[in-house]
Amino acid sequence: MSDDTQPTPISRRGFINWLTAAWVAFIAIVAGLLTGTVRFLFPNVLFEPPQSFRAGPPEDYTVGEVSTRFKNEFGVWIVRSTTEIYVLSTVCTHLGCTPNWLGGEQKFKCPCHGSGFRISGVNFEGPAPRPLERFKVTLADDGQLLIDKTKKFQFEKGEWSNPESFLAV
């Protein structure tokens, strides 16, 4: 019998050598676990816009015209009619997309899917299922008016005679 089939027995060097190759994978995985927790504790933020902000007093707006001053920062329409102003959602009731207001035409189109909504926000063309949704207005303090994007008022609850769905000019 020969002796190959002995192992070669390890020297003190390369003992040192795994076991410091060993120590710093450890270590790299429990560093690696902890920063995922730590980020996990801390998730990102998403800021977004107040949902409360003031609008300015009722006399900026135009009697039968759409202000659309907000569409871009707070998603809103703000429409002056001759006895309220009442303020709507920039999102289609269909798939979400933003409407746009043709003024020539007094609507609201949809460049998604076509949907059409009167200056009332009904809708009376295309595939929306139903109407804008309305927003809380109310007149602050200052004489400005108060928007409350967290209060939504939809027409086919019967909604929209809630006082706090419009303001009475």
The other form holds:
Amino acid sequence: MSDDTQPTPISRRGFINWLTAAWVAFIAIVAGLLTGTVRFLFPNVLFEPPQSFRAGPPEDYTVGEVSTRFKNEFGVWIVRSTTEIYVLSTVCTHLGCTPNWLGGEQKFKCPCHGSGFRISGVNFEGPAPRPLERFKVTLADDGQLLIDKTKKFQFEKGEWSNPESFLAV
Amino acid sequence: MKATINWLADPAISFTLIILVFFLVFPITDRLEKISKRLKIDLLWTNTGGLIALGVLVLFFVWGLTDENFRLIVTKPDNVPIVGLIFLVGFFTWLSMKQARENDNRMGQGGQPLEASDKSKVLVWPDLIYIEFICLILATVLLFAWSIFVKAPLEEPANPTLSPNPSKAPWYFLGLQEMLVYYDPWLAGIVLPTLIMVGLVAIPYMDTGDRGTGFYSYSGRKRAISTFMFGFLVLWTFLIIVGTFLRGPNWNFFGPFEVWDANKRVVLNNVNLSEYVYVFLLETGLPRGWLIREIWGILLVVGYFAVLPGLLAKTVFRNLYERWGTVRYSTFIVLLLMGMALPIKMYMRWLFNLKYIVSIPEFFLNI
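Switching from the form predicted on its own: structure of the form predicted together with its partner chain?
Now the complete complex, all chains and molecules, led by this one.
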């Protein structure tokens, strides 16, 4: 009677084969899930404006004014002073919000923690630890400004004296 | 009246007042407790006192709502929870302090705490379960009503080149955002909050004596409760309230009855300590190397954490140091000094326009 209820014996080799197969399947599934998850971190399509663009001839810019023309599209302010044109990044050096240009007070003011920058980009109020970054600006063959955002110039490293960081006019 | 309140709301003034009032309401030493008793401040922790405080707060809000600017800020869907928070934090503080004071009085007359009698005991079934069930239903009804009557504060799709003005974090982070005004991101966002929270958790338990444990009591553990409440009420809740109601466009301060004028002119020429030393005091101009430039600030910070604990152990905390020994005292004092670094820096900014004590943008070290 007890013989009937005995389960069919499984050989040691058979057991190990099944166990191996089970582990391989398990690891394969986990690896597949992980790959899918990691793949999910990278977007299918990336809308990025070109890093380098033409911004019209220098005559488009008025002396002593901050141009917000390319702020939304490329994240830059173009400023013309009496002697030069320079391009400022619109990323606050404190935590990366976008400051606003306040013409009445002649300063960039960040709405997140109140950092303030002069028209030159130098920080003077609030917690921002360093000036806004400047981008490379040159004159293209057709007489337009050519702005290259892949190359940035930081004041605290003494890079604003680099001839590529401004355009003498 | 409104002008006075606007003036009082200025952080340098309101923060100072809050600190002064705080230590009378939650006295940290025996002497302060005597003064507090003489001023009859513990009458606040009775039913009458609580009702009067509630009445004053409600009256203030009702009166304030007649003002257009006040109404605009307070009834903003983002800010409604903070109005609730003011009342809730107040109520639960009052509830626990009331029981603590009752127990302290009973113990003072040689009696037992309330918890020792059967009076405060409730049967789990059915009494406690019923109470919890009714609370659950009320909370659900409240959430339903809230979601129906207050519009969700949704905005247009996010745009990386446009930060709303003012840009506010979720309400529970506004204390942190306030801290970020005074410190560098890695300090104000990571190091200080972590250590302040660890401090708030750990400091009340550092006193392992059994006085006033196991039941509500203030006198038995006034140092622990006062330290914790300072961190929770002043450094956390109060800064959330400031961030919600008093910070307007361009992250400027606005009184509760002030128009949020995006063009308000506030002069905030912040100056680093190195500039104070070399430009204003020595008049030599900033030196080139960062080590020489920042040496005074570095000395100050090192002194704060290396010299001050020893000085305090010899003076203010002498008893504490002798009872607790070096290891426990050192842990306590470092956590305490970390927490105090925030109000100290806030006052330095308000009084001297000080930006950074140590400012080394060369490798992102700003303190």
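Predicted, not measured: the structure shown is a model, and the values here were computed from it. Numbering follows the first chain given and starts at 1.
K.L.:
Just want to know which of 28, 43, 129, 21 is the hinge point between the rigid parts that rotate between the two forms.
P.N.:
The hinge residue here is 43.
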